[in-house]
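First comes one chain, alone, set out as structure tokens in the form predicted alone.
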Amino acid sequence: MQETGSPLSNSKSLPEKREAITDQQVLIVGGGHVGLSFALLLAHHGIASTLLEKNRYPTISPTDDRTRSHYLDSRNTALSRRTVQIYQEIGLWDELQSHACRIDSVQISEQGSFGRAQLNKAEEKVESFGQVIENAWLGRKLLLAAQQSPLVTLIDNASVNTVAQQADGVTLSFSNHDAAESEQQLQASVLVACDGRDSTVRQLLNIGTTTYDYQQTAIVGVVETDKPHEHVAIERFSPAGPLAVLPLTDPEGDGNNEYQQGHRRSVVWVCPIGEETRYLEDDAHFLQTLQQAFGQRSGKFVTTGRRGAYPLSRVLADKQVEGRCVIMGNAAHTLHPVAGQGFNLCMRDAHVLAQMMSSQVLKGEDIGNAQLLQRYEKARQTDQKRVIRFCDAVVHGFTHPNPAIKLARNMALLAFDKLPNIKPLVATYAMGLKS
């Protein structure tokens, strides 16, 4: 898990606890933003589960409330329409959204040519498009409400070791590094990986991948700007690949506040692998990089604070259900993170799986059983292969350097900008609403 340290509110309480409605254990194997996440949509259900998690979780107590430590210093999820309604549903939205910043707008371009689009809330009849929020904020609160929950027991700084699997069960023996024993077991009905892109249940369990190396490096990092958001995201297509430019909360405020005039916006910077040495070590040309893709759209780019650098690759699972095992998030499909569907995708995996465990639960059935784990497998496979090829689509449709392919996306771009029933369409499937 990545997530460390990060402000908190007290103003709201977080979902009531629940007693387990079945003795079926789930064992979730990786404890980041999506293990957290499905942990805590099996707690709303009744369902127990296990976490183990390779670091160590930070401690953190619910009567913390400091402010911002590393204003310019965070990672950032852009979260769907669709992921915040999940997270309404288990009750942590109101915790979340202080830290979030609402999307009214998405304008779209291409460095150089006259492909334009924009989406709108107000033509498009919705809320928001979605909501950015830290990182760092999102998993300190998965992260208190699952150590909070009686329904959730968290094991951290534990590396798994070996997985066998029975008729009516899986083994998972572990070395917790911070025990006396040198290994230890654990027992469950069923076993869901969501230990990332390098996942070792993954590994042990003998699934193969299929990879893509897209010979490019994500700078991701967060700048301040002299003119204010105004709850603008920005996409801009370069040579070099999709750039974004999405906004984020003031240092003290709330992201939903009418009246922000926020200045902060994070940034996913796109370049050729190797050459990401200087956009992370050079300030000035980091800032005079953007300013150049993106003109006077966001206004100037005036700060900058520290960078991480990211190899991206698609990684896709060559089968998600393994007997009573389970592969999800990262482990199941890693994505180019364009239009920021990834996180997103995860959590309508977790959201499914969960309901249908709910529903087998209560017909006093066994959630670990072999065909509703396959149902679940092929019931997701719609919207993962939509996903998956869109964002390809968008990678390669944009970086391709033929004069006529250039042409015909940006003719393409005025097209979905200017006629009818295009953009509600695209603007469903963008906020996870249609899957």
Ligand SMILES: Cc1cc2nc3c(=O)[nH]c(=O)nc-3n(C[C@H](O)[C@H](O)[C@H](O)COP(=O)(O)OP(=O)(O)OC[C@H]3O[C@@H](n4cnc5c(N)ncnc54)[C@H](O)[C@@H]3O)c2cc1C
Contents of the next structure:
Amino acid sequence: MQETGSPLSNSKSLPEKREAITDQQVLIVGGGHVGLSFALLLAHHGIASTLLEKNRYPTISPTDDRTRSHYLDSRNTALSRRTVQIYQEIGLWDELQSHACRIDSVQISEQGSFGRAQLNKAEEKVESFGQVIENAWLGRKLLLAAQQSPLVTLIDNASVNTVAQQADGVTLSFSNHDAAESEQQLQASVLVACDGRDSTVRQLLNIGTTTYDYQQTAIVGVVETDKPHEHVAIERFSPAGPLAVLPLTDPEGDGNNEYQQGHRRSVVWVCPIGEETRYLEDDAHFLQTLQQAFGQRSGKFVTTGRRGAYPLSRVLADKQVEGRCVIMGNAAHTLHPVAGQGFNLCMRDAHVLAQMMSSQVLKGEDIGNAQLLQRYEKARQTDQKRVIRFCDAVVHGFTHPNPAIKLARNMALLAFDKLPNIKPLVATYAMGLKS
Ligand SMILES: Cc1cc2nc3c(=O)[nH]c(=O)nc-3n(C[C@H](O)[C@H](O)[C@H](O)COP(=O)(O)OP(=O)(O)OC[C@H]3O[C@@H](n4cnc5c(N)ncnc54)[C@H](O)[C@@H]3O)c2cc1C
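Having gone through the form predicted alone, I am curious about the other one (the form predicted in complex with this ligand); can you provide its structure?
Whole complex next, starting from this chain.
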């Protein structure tokens, strides 16, 4: 089934703007998934931006749809229902959905315990809880859309050196590694830093961070099972750490049902300290340990692709606005990946800021106005705090070995499964539909 504009969404796809509706410019530093998505959201509102990316972008031909070297080596992201709606709103979802797999139900359980809970799309009366998309495909389509947009100027292979703020704008100096001159300058009304967890812009602005090291590593990979996934996303808690297993499309998928019903699953597994090398290098050990933690309900784990390792920490910027500069994406909040919330939260931030800037333009006012940006920061606090608390509660609550706490969380899972009013609320939050 293809995702269509859901009744939950009031948003309509607006016609794409080919010309800027204002002379005011936005500078974006960092062209990962958040920076590119923000540039496209601005373009959708008729606001032009210049995006500076440290790495060199690949050359993409619009007709070349190849993304992977091996179908078990993809990296994937769970997009919430709200993120899908945002991509629908800017007219990109049709391009994205061929490599995205619907989530029809979510199962939560703990290894060796009685408590379990399940969310079903039919019960919650939704088309799906979200979609799992291949990162390479998402990145490729975002980059192609940005390259083709007359309102986005991309400068890659360039690194930022200084940021200076004036009363009416921001000036950024950067080194373009392709150009003969050693340093160049850009000016804009506002600068939005999407340059990741170790953000250079955040450091140049002297904005500190509050960091927490989880002392854990996420092992990420793709496995094949002998049974089809049936669009079930599974969140399982084992003594070693939380484990998320998500459905994926078949390798040559084109978005049809036939390809949606695959056997590939994306795995995010928090592994015990000291075990990283073995989980990464020993396929048989990885599959066997996964099977033990998971049981037989989803069939046999047959094959695995290469795994990647991500040391986990929470990094929160002490503030997200400084004068005419906004800190966004992982640069603002890097979260634990267990609940698949990080990117989705960033997308809600980006959507709100683009809308606020658009309203400001329509009133003929300055989009870098400090009060506007502070209003944005305040408007996003509730959603951000709730997601940060939720991720931490999942990580700490489910890994605590104390038997009394274990009993309490199992009772809570059972209660969650039986009480009528809780599920719709949690489902709404998980889909990112309430902020
Ligand atoms: C294992 C794992 C699984 C995850 N799964 C999910 C999931 O299922 N769902 C979900 O919602 N979230 C998930 N997340 C979180 C998600 O991946 C991040 O929130 C998201 O990638 C953040 O994107 P970003 O663009 O802000 O940062 P990044 O992806 O770090 O991009 C930053 C960009 O800035 C560029 N850059 C850096 N420094 C400079 C500079 N000085 N000048 C110019 N450019 C610069 C970089 O080259 C890069 O392109 C997961 C995270 C992990 C680790």
